[in-house]
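Single chain ahead, by itself, as structure tokens, in the form predicted alone.
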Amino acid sequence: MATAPAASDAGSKSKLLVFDSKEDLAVSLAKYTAELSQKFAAERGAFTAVLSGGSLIDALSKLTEPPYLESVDWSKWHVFWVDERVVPKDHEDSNYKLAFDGFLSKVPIPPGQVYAINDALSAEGAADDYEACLKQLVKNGVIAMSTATGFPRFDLQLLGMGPDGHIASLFPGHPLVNEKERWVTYIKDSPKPPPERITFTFPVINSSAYIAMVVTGAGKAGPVQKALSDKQTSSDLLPIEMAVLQDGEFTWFTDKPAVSLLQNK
């Protein structure tokens, strides 16, 4: 493995994960993903982590096994979804079903503590809903807030990134990369199947405490290397580059097909 900072902005570390393996990938994150469960769960007494779709639950895996399966405090992690198809929980395009599956079945979290979609209503009301739903998880002092945003500050927020850069549902050259206001918003015309989605907005993205950004593959080397290229310009930026944590630590989770085209990788 070979770890290289990489660009960050002022308030904000950044830093770079190349493994040899999927295998020596899911290790690592696990370690990382349990020292913070314990350092929240020890500091505020709950652990926020935000959940995203795609190759990330594999990436999970190593958690569901020993020594973490027994050694994790499973009753301090409260669980979310950073987007979420509107589809019916079952569906083979939902990312609860999949996250369901592949990890939250095989590890002891409180049901009460998973917070899914309301998959019962339209893209518009389910985000309404999930809005309200943390805005009551942060008057409970479950969800922390940031001081320096005045967004939820989620303790950490496991992330992929699409071939084209998009992270969540939020894609290049689509209005909602620019919502400043809403925490959860919708999209009813996503360039990706199925259409309708909801999607955590940048403000809350870039308060997190820790971001985990999971990418692997040759496919996605392009934009890994407009992110971290030392020549970042503003204009046409990826939804990728724009996530810029406010007050945090991000770490990339890459493989070297991922980092091909970066030079001194």
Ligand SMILES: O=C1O[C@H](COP(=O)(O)O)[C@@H](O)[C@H](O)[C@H]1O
Given for the second form:
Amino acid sequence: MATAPAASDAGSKSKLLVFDSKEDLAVSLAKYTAELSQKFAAERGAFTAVLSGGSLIDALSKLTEPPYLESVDWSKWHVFWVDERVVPKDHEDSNYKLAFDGFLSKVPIPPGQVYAINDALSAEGAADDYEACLKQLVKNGVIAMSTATGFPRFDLQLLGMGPDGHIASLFPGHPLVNEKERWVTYIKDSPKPPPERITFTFPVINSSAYIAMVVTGAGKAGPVQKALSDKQTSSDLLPIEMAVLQDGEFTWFTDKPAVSLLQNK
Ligand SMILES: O=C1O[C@H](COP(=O)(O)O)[C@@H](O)[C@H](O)[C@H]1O
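Coords for the form predicted in complex with the named molecule, given the form predicted alone:
Full complex below, order starting with the chain above.
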């Protein structure tokens, strides 16, 4: 594995990890996640973990195996989605179903601490409902608040990025990338199917304490190169470039094809 500091922003740290294989990446991601789970469980009595859909879920496979299956205190986990497709929970496009089949069904997180969207509601209704759920959990002290931003501060967001540079359901050139007030919003014209989704907004993503950005494959090398080159002034920033932590640690978990366009990899 190669490791290098990536471009850093005031108040936040950024690190680039490059693995030889998806297996090596998964081993490292499991260790990283287990250590943060232990840290936050000890510090706050809870660990708030946010999942994306897509290829991220495969990368979590090692967490469901020994030693982590036994050593992680799963009772402290509270699980959220950075974005979700507005489809029934048993639908092939559901990020909940993807996470349940590949991860959640294999670890003993209390079901009441897994916060899926209400799939009986419209996109707008589901976004409102999910935001209300987050606000209640902030009141209860399960989710921390960022004093710096006034938005919820999740302990760890485990995210992926699409080949177009989108993260969550925040797509290049879509007005939702500029949302500054809402915690959770909705989209009805997603360029990637299915069209109706809900998504965390950038203020929530960027208030996180830790982000693991898991990106593999040559098909994503273009946005990785754009995000990790030294320029931040462009007016046509990709969503991945807008993921800038206010006060936290951002770690890229990548493979060689994903960083193949970087100059000094
Ligand atoms: O549509 C989505 O795509 C992104 C990226 O998926 P990947 O398979 O290319 O890793 C994912 O992070 C997001 O949660 C999902 O809804």
